[in-house]
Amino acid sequence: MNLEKVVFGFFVLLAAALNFGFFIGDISDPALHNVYELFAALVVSLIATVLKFGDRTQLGAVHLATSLVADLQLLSAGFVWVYASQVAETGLTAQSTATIVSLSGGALLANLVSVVLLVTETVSFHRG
């Protein structure tokens, strides 16, 4: 068993799971979307991105691209959350929550593509 692949798979799947946990629920209800879960999804996604930098294959490039998309979406969601809760006079409204959850949905899609790539790569792996 390759420990490096185990760690890589762990962080890819954890990033998707945390993102899904944040995404699920009424899109406009701030009570159903925890800021700490969004932060955890972002941190784990960034770790998964760093782990993907060493792979020089075409599949590795696509893995990296999906991670960069997820990172950008989650960073944007984080910025919107901070702006809405700390800067805007109206605070965290249903509209700003919907924007945050929509951005995390884009990251979730990128994470799901990454998981599908990981599973496909694992299933198609042949021992020589």
The other form holds:
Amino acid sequence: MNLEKVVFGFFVLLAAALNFGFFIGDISDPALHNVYELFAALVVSLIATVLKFGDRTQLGAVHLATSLVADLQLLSAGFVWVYASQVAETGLTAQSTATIVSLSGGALLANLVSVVLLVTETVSFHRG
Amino acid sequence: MSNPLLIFWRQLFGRDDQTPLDIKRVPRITSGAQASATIFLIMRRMRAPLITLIVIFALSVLGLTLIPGQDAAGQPYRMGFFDAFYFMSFTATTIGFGELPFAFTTAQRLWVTFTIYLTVIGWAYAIGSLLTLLQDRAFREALALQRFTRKVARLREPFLLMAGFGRTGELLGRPFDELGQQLVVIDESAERIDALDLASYHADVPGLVGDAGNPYHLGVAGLDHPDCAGVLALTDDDEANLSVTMAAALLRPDVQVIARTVSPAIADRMHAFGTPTVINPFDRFGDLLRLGLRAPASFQLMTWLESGLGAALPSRGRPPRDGRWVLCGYGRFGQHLAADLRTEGLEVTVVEPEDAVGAAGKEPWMVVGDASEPGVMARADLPSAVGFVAGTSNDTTNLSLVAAARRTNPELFVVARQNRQANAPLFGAMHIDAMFVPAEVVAHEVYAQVSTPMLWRFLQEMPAKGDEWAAQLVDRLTGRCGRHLQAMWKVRFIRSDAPALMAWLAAGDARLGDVMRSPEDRDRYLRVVPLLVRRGEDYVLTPDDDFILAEGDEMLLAGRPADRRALDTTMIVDSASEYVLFDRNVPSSWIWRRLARKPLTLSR
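I would like to compare: after the form predicted alone, may I see the structure of the form predicted together with its partner chain?
Starting with the chain above, the whole complex follows.
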């Protein structure tokens, strides 16, 4: 068992899981989407990105690309949340919640691709 | 290749996509991946500090949002993520705007105290790691290699790949730079490459610290570049030169290779690969000395022309034509030289220490013993000798040998070998009759071969013309161009280079002397010396004024830059050639020529 692979798989899966947890539920209902979960998803996604640094294989490059996409989406979601809850006069409306959740939905897609890559890599791994 | 459209296209039209363009097929040695390996390593090493930083930040921000606080009115208040992130950002980076948006409670301050120490450690770790990596030798080398690779790949003019930038390289770098010949240099020592940067050439000469014997380094330095015009293997290591020659011959059979070696065995092995030009400085100096003994003026002319732009005229030695020579140091150089002197019919006495000669080598002409001992020197009988060679591989020994020999017989013709450049002033002060500096011999030879192929041909043909002829040519050159060597250049009498002379050349009585006049004042002759004319496979050395030129001739000339421009004007501008050749002033533009009704003398 390779500890590096365990850590790597853990973070990739955790990022996808947290992202999914935040995404699930009625898209425009703020009560169903916990902002702490978004924060956790963003942090874990950033860690997963750094873990993918410096891999020279083609698969590694695609891994890094998907993570960067997820980061970008989650950062945008976080930015929209900050804007909606603190800057905009109206506060967190159903419309802005929908924007945040759909952005995290995009990140979820990227994270799913990441997971698929991880699974593919594992399945195609032959010892010897 | 992975593009499905491209694959589809190839499937359909695979047979027909051979382009008619004649693209030089050059084997690829390098790929960008190798150069960037270190960059990936650096990224991997930054993983731990970056993750630490992210975790510390996340933990601190999360803590701040969870700990209850109070607003200005004393009501319970919880920090949002944005406020917490903002606070942590300016606290962690030690900017410290204060407690925002409201004054903290004790519980919050407790947490913030903890996070301040945590984040400072995180930042210090991350920035420290980054700075260490930037200082890292491997990282810097990787960056230098990438920069070098990019520079070489961008070269769009023919360049010479110089493997080894020692004394020879330095001697060659300057004249090649003056000629506008681009160079790419590899040397094992970083100091030599630094010296290259300090040399302040006109052109930007890319230099790589690396093993020249390594084909990968040669590839990075442009061996597989389509514009690579030649490879010069000039390291002081024969093995390395051999590997450069081999790599060049196998990977780029089409480029010219010039290699230096002092060993005949290595030279043989070099000749096994393609057709490299092998320069053995010992051998070459022996040949030059023979030429000098037979024809001092030819020798003077040859060394002058080989020295490159701006070289002062060397003095003409008067070596003894017959008599006995004493030679100290019977190594590879001594053996070559002794053989050359004997070929000239001269008697040679060799002085060599016991341990170097061995029991078998005791010939009657050999004096065994240390030459620095007076008794040994006396046995060599210097007073009756005419020439003396100090040819050991130790400069101090050579200098003291010369001094001792001169004291015994001041009339001796002295040849000395200088091994280290730092000792040049000492040898200069001794006024040696013929200096042997291996680096200079190689540099002159390479310069003559590479700078202008016609000059090389000239030097090949020149000794056959005899001493008298050479003396006259030296007088002509010094008379017209001064005692410092002027530029040598080639002109071609073809339509693209000399459009204004085409009709004159076709007329069949194109005297060379007629065109060598100034376009400003045709009574003044250009101060240039034609050295060589090439017509097909025939060569004519120093054509005189009555030489009849023909279309297609190539000519090698020596002269000042101003006269070169003047000749160029005559060759290109119709009105200038009319004046120079026929003393007629015609307007330079076609319209004025029509209006003035003055057609060209030989209208075409």
